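Only one chain is shown below, in structure tokens, and it's the form predicted alone.
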Amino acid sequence: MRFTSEQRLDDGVLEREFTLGGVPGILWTPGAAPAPLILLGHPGGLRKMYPRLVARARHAAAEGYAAATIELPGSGDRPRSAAAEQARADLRRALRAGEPVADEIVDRLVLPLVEAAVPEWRAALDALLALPEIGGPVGYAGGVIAIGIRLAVVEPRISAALLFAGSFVPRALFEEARQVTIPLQVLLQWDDEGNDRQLALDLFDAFGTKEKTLHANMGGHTGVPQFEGDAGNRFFARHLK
């Protein structure tokens, strides 16, 4: 991990960029430590997706947290797959003519992504529990909800994950979400436009841990209100410290 610039935040939170194999991300850490780590997933594009990932940093290093994220293979300035290119356009094709989202088009653009992106995420993992600030446990927050499910049954040091309901979901991942066993909160817009409500709820029933709550709000994919960070930080005080 290659730290390639830094700042202090009014609020005394500090941010520092880095590189980890090619792979860009951001750290943002509390004043003290060693700090519990929340692991911000997000569905690409670190630039674009950057003020809400520091306001949601800067919410959960207020309750004491460091919060990490990375860019999402093929997002950003990462080079781009076509074949994930193709599947993009094919599901907003869907969604603009009204059309249900066909399972092969999900398939091709979200399996490649999880397959891609988890190892990534491990990795990063292991280079931010090697750093003196961190001192685990381990959170997941956030989407692409795919990659939080394969994480919650592949990483054990992950000890709850808040999964956002906001993206589509392979229907292999149903069976993963059997074998997930640590606590979740999930979280889902009732109006969400780029969503499918009933798979979401499916497969929140699908998930095999005993301890699961859903968090349901009226509203599309941006109006996630405020008072849901307060709730993720009440979730994750419950199981990481």
The other form holds:
2 protein chains.
Amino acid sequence: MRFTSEQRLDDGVLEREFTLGGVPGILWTPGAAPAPLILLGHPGGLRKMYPRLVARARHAAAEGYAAATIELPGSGDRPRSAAAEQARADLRRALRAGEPVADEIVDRLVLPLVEAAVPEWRAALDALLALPEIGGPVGYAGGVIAIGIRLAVVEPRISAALLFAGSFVPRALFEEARQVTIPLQVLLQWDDEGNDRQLALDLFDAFGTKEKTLHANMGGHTGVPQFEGDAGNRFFARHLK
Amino acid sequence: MRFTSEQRLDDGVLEREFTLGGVPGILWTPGAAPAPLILLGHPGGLRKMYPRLVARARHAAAEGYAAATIELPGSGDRPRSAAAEQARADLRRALRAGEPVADEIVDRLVLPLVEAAVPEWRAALDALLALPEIGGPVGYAGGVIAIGIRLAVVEPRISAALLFAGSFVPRALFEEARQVTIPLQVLLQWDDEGNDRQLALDLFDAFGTKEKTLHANMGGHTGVPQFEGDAGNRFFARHLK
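Mind giving me the form predicted in complex with another copy of the chain, seeing as the form predicted alone was just shown?
First the chain shown before, then all remaining chains and molecules of the complex.
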């Protein structure tokens, strides 16, 4: 892990960009150390997502959490995958035509992403937990929900996850969802234009954990109300001790 | 409104029993006055419900809210209705037999209750708001959800409602739900033995308000997690200004 830039934000949060095995990322740390860590999931494209990510990181830092994120495979400045681009084009075509999105398109789009991204998140976790300013338990917050599910199953260092049910989930991941045993809070945007509400409810039902809460709010994909940031902090306060 | 008993609880909350037109009720007020008011809905039977009601009232008082509740028609020490007892017996019989509960049973059980209870809650509100220790906006919190729906539609002094989707809702109330425009937070117990999950989701969808949030948690009817008490206080803090 190599830090490539560093700036102090006006609320005292230290923001550092880093690169790890060719994967760019950002780490935000609050004043007090060692801080518990929240991994910030997102749909890819760090530059485009930066305003929302830094807002979430500052919100978490105000409660004493460090936050970190990495770029997804095939997004931002990282090399594109021809197969993923083809799957994305097929998805867009189906959505434009108002057709149901075939399972095989979702599989082609999401499964390779999960396979590639999860080891990178775990490698980032290795490096982050080796820093003296990071300590204590780890949470995962955000989309891509399929990545969150896989991480929750395979990564024992993640103690709780706040998952955003706002993206397509391959059928195979429903089976993995049954194996999740850590506490979950699941966010659902009731009128999410690019998301199947019933599928999200079925997924919530499928999670194997006993401690799971669904928060459904009105509005579209990007309309998650601001108070859910506070609700997320309180969820992590209960579980990242 | 006539106060019939008064005691100071150990956390300084003043608990007073009252009677109003033959309807018994309880009022809890915090130290500071005038306090905004939360009406505590419940399934009937003040004596049986007292431990849970006083816990909710103390939790609200800790955030500066007064809380009040009244007995439901046909519950506690109030005269029984033969028609309601018959409907309740028919409901129990259907549930014991594992049969779907016919709409007409739900209508016979719930519609007369709503018709009788809502004017009593409104009369209680008149009397409570005339007290110097009560001031500012009013919220409704709890079941019976059909009573909460009707109150939210007809009572302009109620500014926000936290509804517990844990009881049968007549089809006619779905139409009224579309007319609700105040902010709502709806609690759903995912595995509520006496409640139809899909019906509760349909009801949440039907509410006409733009600001509505569903909190679904695991477990049965009485298993609402303690942290939902805090979440309820924060919901009211946003809307009872």
